[in-house]
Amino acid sequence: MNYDVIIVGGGLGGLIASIQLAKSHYQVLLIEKYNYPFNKVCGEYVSNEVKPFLKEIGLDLESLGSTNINRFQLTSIKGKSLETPLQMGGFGISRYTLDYELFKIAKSLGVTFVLNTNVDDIQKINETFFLETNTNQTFETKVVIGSYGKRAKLDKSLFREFPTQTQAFVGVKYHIKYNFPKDLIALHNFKGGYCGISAIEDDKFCLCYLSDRKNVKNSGGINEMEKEIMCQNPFLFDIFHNAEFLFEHPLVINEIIFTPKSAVHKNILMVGDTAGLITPLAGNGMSIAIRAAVIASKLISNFLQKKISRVELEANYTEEWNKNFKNRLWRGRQLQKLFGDEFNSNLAISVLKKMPFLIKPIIRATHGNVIQ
């Protein structure tokens, strides 16, 4: 079947892209190479700005469990701590449960799914897209989103080269059971990275941290650094004694590539990590996913309509893109660069201690305006 639109990866972009697109009765195809329900690396705190475009979509986040995140908390090494209101807040929710219920509204409206895929390969000839996958099928489109992560072996075959990173860095997720304020989230340093905790559904939290690579090389494993670096950190060291840890073991994901990457490659729109990735202490990277989503797929609809051409798709969702993110992201590689080192994060925590009149706009640096 040749569809209008096909999605390469069905995380949060991928789905709210297929739902926007599904509503406006286009034949939209989405390839996941995963079997919902299921758990990825995410911090799984979702920005204000995106709750009320998602009960517009039919999702109900109170039935669902989210908690409702007000407050923040930022730590040094040594456990020097600053705590702060946010002024949008957010909520928090796992993905597990999120992605589930996109994909069943995506469903309901008429969206076909081919799970546990991979595209192999995507070539474009005059004016249509073929997509090879490992299951040998073949797919043609008007238009393909690209929604597959931070990484994937599809930019390997699509030569898709990105900016060289000084620093490697490894994502670890948990979710645990343990005494801590459902509206706090909080944000603990350690030597090389930071771990960010925050409530999710069921009385469950979400520990997620980043870490530069060689902690676990130099320490022999990811257990062994968590002893050995993480805790350190009196808050870490609490959390990693006292927590109940849910997942037999941790999801994890290397290579973590923050330099900028292109919103649109050999034709195809990229959304979501797939576009770029913010660092997770700006705790925005959902709700980024979501907003770029929701910009591909008007401009999108205007091309199958034939308001606009090729060319000025791709030129306006880079315009609309940089406009939106860039430079959100480029503020939270600059933020990142206070965190992870001793001296650092305690010269920053001091000096908002003393001037918190700059906490504000540090915070809405990251943020995004609400999605109307």
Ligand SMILES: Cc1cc2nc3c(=O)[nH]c(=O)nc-3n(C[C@H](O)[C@H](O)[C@H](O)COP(=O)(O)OP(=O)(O)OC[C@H]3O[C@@H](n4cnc5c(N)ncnc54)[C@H](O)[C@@H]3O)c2cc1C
Given for the second form:
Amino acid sequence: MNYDVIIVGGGLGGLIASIQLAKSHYQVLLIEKYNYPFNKVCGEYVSNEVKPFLKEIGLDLESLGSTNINRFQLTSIKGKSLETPLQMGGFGISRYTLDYELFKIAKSLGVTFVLNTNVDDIQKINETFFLETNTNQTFETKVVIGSYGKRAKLDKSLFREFPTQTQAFVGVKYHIKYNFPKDLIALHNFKGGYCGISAIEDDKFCLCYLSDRKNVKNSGGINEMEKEIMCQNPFLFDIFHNAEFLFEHPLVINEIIFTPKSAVHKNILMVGDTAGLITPLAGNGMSIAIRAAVIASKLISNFLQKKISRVELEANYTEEWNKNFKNRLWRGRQLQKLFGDEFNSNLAISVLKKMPFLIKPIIRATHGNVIQ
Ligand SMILES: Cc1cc2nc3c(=O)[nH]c(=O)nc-3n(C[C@H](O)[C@H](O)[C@H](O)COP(=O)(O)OP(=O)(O)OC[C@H]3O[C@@H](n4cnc5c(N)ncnc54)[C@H](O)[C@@H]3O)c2cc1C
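Please move on to the form predicted in complex with this ligand, as the form predicted on its own is already shown.
Following is the full complex, with the preceding chain placed first.
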């Protein structure tokens, strides 16, 4: 079968793009490495900028048990704490549930899924893309969306070069039971990283952190690092000593880097983390992935209807991507520099405590407007 669009990767970016395109009656194939539902490293706090949009595509967040989060706490490595209301706020829901529900919506709209399958290579010959998978299948299409996340082997096959970054991070996630307010998201600093905690469905909390990978290496492992480094923050000490950890093992991802990438590569439109990864402390990588998918789908629809050429499709998408996200990602990177260092995190919290009027514009700088 010849598809109008093939989407590589079914996280939020890929699933939303598939839904938008299927709603416009295009033949869409989505290829995903895993089978739904599955857990994913993510803080699971979703900015409210996408809430009306998700409702409109048929996601009933309340009945899924999502939590409303409207307060923010920030603590320094030594446990100095600052709390503030969150202007726009967000909601908490696990990726296990969120991605699975979107998958079901996409399926009901006629999207074809090939699961448990990796796309290994993509070639374009004249106007047709050929996608090869690890299961030795080849699929053909007119348009490809790359939504395969932060970094994949596929980047290598596509000769996608990223500037080398000296500091790479690991991401770790747990689901826990803990005595903690459901309307609060806390970000606790530790040497070389920060750890978020916020409520999700079923009275559970997501505990997710980003750490300089040197921490893990120097401590001799994840658990050792948690005890030696993270527990120096009294808030994290309390969590690691009193919470009930629900996963048998932590969920871990490696090699997280925040260097800028390209929104279009080899005629493939990249959305979500594949186009650029915002530092998680901003708490809105998911809303960026969703917004980019909406933008890409609209332009792809224009291309398939022959209203714009491929050159225009790629130029317009790059322009829109830069306009919507480039500065947000840059600001996220600058903000991250304030954290993970004892002196800077203490100073940042002391300054913000004395000048609380600075908090609102800082949070605003990494967020977008509500998607209509
Ligand atoms: C530690 C950490 C905490 C975070 N916390 C938050 C938060 O609280 N709030 C927030 O908004 N954002 C957060 N983010 C960011 C957020 O997780 C991402 O921005 C978001 O998941 C991006 O969605 P995506 O669709 O681009 O990628 P993903 O959701 O990563 O989806 C990519 C998909 O592609 C699949 N895939 C990969 N390679 C292939 C292949 N070759 N073939 C087929 N399939 C493939 C993967 O299995 C995956 O399902 C956090 C990130 C990290 C690292």
